[in-house]
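We begin with a single chain expressed as structure tokens, specifically the form predicted alone.
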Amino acid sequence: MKHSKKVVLGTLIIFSILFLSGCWDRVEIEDRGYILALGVDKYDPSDLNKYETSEYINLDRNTQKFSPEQKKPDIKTNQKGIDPQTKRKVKPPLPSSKNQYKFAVTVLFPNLRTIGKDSKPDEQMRFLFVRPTNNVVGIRNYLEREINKRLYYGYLKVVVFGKDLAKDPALVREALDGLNRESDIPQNTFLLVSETTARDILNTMPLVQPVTGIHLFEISKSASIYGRVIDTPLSQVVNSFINSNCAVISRVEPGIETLKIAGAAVFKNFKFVGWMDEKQLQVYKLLMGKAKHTFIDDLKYKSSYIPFVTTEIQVKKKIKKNKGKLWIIYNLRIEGEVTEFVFKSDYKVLDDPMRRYIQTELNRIIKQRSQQLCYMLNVKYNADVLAIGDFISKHRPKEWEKLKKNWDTELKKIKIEVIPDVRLRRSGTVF
């Protein structure tokens, strides 16, 4: 009898500490310093010096929402950073033979008690950080020594490199590594890179979405439906650098009041080698079938411009050898409709000769805009960006073998084609 009683009283106990202790590690929701966005810049002393000025101070006062009565306390320091006064260590201590950062990294999270009932109307929105390191990922424990909160990358939405950043492969190499190794950030977190630094672009609050890290991935997040904007999520840039070397990484610029996702930043070897503006990437994106709203507003008839948006895409591509060299054609069938038109009334617009001519000037346009971008991405760029080196170790292996080892030559001897066929379906009137 004692015997069963141990039996059951120790089962008891293994239960207990095997489905009883589950949240013994949480943190509470306002102890937690949820990062939504990340700004990767190269370390630059005078750019961080910028960021004392008066004029980057009331910037950074307007967006804020800090009082105007409110002055930032002018602190001088020594070279360690430390306020001679308060024997504090106040700000980063300044470059130095011995002292010399790869990475200057900008923290945004958002302020968890404006959402709450106590909130304050004149509470700032969403703190920001900015600090040198070494490494991107590691800024989250640097910063945990100087703030309240256990920082989190769990939500991180953006991270957006700086211009110069871009332009040293070692250090985008270095970036990315640490982010896609990080297990706490999500694979779908959309890479961007900025015309100016990532400091500048997470300072901007947007009015409509004043937080910076929402606001860039909501508008990345509509890029299936948007020809003009195309979403690049970590994991799939990653692919790309390990497949082909090359990838696009969506492209950030600052508007009147907003932030303007546009384009796109082409990358060979992890170095930034150019930019597609925003009719470019509406072709590149047809010719990797990745658009499904694009919307073509440069056609004209007469005095009126003739917008026309697509409403179903189909890409087929072949390869076909003609006197030694290979060719890739495009053949891109494009349904769409007309949103507007302003024509007499007994005009029909699907009618021809009205539907012919809008048909014939839409593929001459489309056919124009892929020659033009195939020759920058293939000749200027020498990126492959397009992946026609896989499209081709596909479907004729035996030359690819043989291509593959002088690649970044031969892909600019590869002859391409685009043949457009766009029918238009639907029509919009306004009288």
Contents of the next structure:
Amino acid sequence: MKHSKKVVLGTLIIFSILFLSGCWDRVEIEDRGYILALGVDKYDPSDLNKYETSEYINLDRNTQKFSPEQKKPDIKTNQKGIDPQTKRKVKPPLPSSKNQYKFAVTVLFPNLRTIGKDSKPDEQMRFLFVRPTNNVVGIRNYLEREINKRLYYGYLKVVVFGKDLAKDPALVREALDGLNRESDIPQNTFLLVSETTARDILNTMPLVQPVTGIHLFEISKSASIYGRVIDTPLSQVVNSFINSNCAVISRVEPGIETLKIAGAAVFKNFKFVGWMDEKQLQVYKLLMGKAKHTFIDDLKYKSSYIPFVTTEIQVKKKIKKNKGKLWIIYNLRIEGEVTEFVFKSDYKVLDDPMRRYIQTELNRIIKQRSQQLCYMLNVKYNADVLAIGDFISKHRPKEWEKLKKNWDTELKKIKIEVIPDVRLRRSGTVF
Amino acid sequence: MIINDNDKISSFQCFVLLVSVMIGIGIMFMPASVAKASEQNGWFVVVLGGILSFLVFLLIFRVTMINPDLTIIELLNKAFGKILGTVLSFIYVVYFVIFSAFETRLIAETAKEFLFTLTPNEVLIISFLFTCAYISRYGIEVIARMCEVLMPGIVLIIIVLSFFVYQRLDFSNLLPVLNIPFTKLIKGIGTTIFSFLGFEVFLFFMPYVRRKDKLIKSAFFGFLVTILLYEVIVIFATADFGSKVVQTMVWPTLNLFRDVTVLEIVIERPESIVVSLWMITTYTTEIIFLMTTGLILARIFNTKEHNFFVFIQLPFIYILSLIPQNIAETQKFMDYFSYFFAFFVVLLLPLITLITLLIKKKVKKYET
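For comparison with the form predicted alone, provide the form predicted together with the partner chain.
So here's everything in the complex, that chain up top.
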């Protein structure tokens, strides 16, 4: 009996030793590359020439913190796209008949060593790699051979599409599918469309936050408060593509020393059809009920512009049928405040002639702008990004059955009426 | 088989056992399969499926109340004779073994996808089965206590996570209400059945229940909690993604909770929490199944203890769980399983037994 107990104990110890080696394949945090941003461009054989133009090099110089006196050497790369001197700046290899790819994907990940105590002050904050590939998400597997870090998609913050890619529906579909399918990629990754190429965007080092991915992510995140920026997380874009074949994706513009998120790109059937500029986007967000603090500064009184900041917005949509035509009625109830006015003017902002003037003028402006926007989206772009079809299918399912067969032409016929109701509530600390 | 008084379960434990056995891995993909069948009316289908299951439970209760001191095994023997009765009892063994195999495969599949990407499937399955078998050796009362500890935590965490999801829901996605043909609703009910299955273990638990008269009441609350939990998840998934998008997802429930961000630093990617949570729910289901199979075999072979039989079934579960090629095939098999096998075992067989015994006039009248 005693003997068998010892045997059992021995086997248990040996068995548990097997499991105690659990951490043998751990990866330290510095050895990981948390991909923060992906830039997806259409592979362009003439792409590389662009890198060699003086225009691009100037932009590059401006965006990286070089003073004008300090001359940055013009970068000439060899056939493989590697700068022979530093071997750091890697560009896509020169095109030949052998390497015709679909995408040029830019990968950005931060240098985690700069967070630690023993970091050098001149160390690079982030790394950027551009590779031509045939698959977007598969870029990680191409990079495995040349980067000594475990690349991980779990903290992906933004994905930027180049403008050329956006114009090609087949490529957009491929890219979207890859992003949606990979289980590591968070569904709240923000999608953006670049005005130029995605590589230009990610190559820019914004002054305030040099890690471009975080810069774009943090601006997009505040979109729930500010009116001029729209946030388009991956899940939302995928949902609207599945539901209505159309989507709005936020736009990013390269600027000097920073990147600006402004306006949006409108997609129909996975194809880019046109831009929505900042002011149109404001109205779009109003109609979708997404804006909280929208800043409207079109209201002119004598020679000064009166800014109006909305503080609360309620949107109520209704369907009406009038003479065989469907009417969608938007009731916008907007509350807000005026925080600037003419000093020592005879009017009090909150009192009647002035208050009524501001309210009626704002109503007129919002109404006019939203009619223009609806015309542009429904007739010109013919993209149902206002989710009108979705709304009809929910509230008038029987009529939707008739309409959905040729919804594209039916969408043009639908009348939209916006009835804004602006209420001026506050005027800062002075009457 | 003599039942110790220590081995009897209270009515609260009955309630906990029912909830734990019903909430299993099925909930991970139920929103998708329900949406495929009946689009945005999934919430209604879940209620119907729950009510239907409760009616079947009432039938099971009636059958076991023929003689509350016996299980279905002895009743089968009485109704069909010793040989046929034993054969039919073995069908129950096969049923629970296959059921356990489904649960095991699916939890391993989920864990591999989201937690242990480099661990082989076989290792996940074996470690899961051994963990379950360890506790299943003990009696029903121990397992009921285990569920008592785990079940409230699961329900609580799901409710807490739901609060964080709530802000991004769009309930207009549930419109239009009930505009689909009746046949689609019926089809939808079929897809919910697998998620409700498990209550049939009470065919074997009746002798262990301390207050038989209160069983209906605790079963009612058990079904109520299960239906409510399923409702929360189905409604939230449909409201969040819309019924068209939910259909495209493999793990809609996980997608629902995975992007919950609490203060960015505290919880950023809770999918590992959700998956481990589901491991616990599947664990509670699995231990009850393993123990039930052990109990059935112990009764067939008329032995005192069931713990030996718990381990004997593990190789079978392991082999069966590796048969499907992928998750889609698993779900296909699961549909066949719940449409035909479960229909026969859970509904038809008890009903036939009841009718046969009624004809043979071996039914005692019982007082509630």
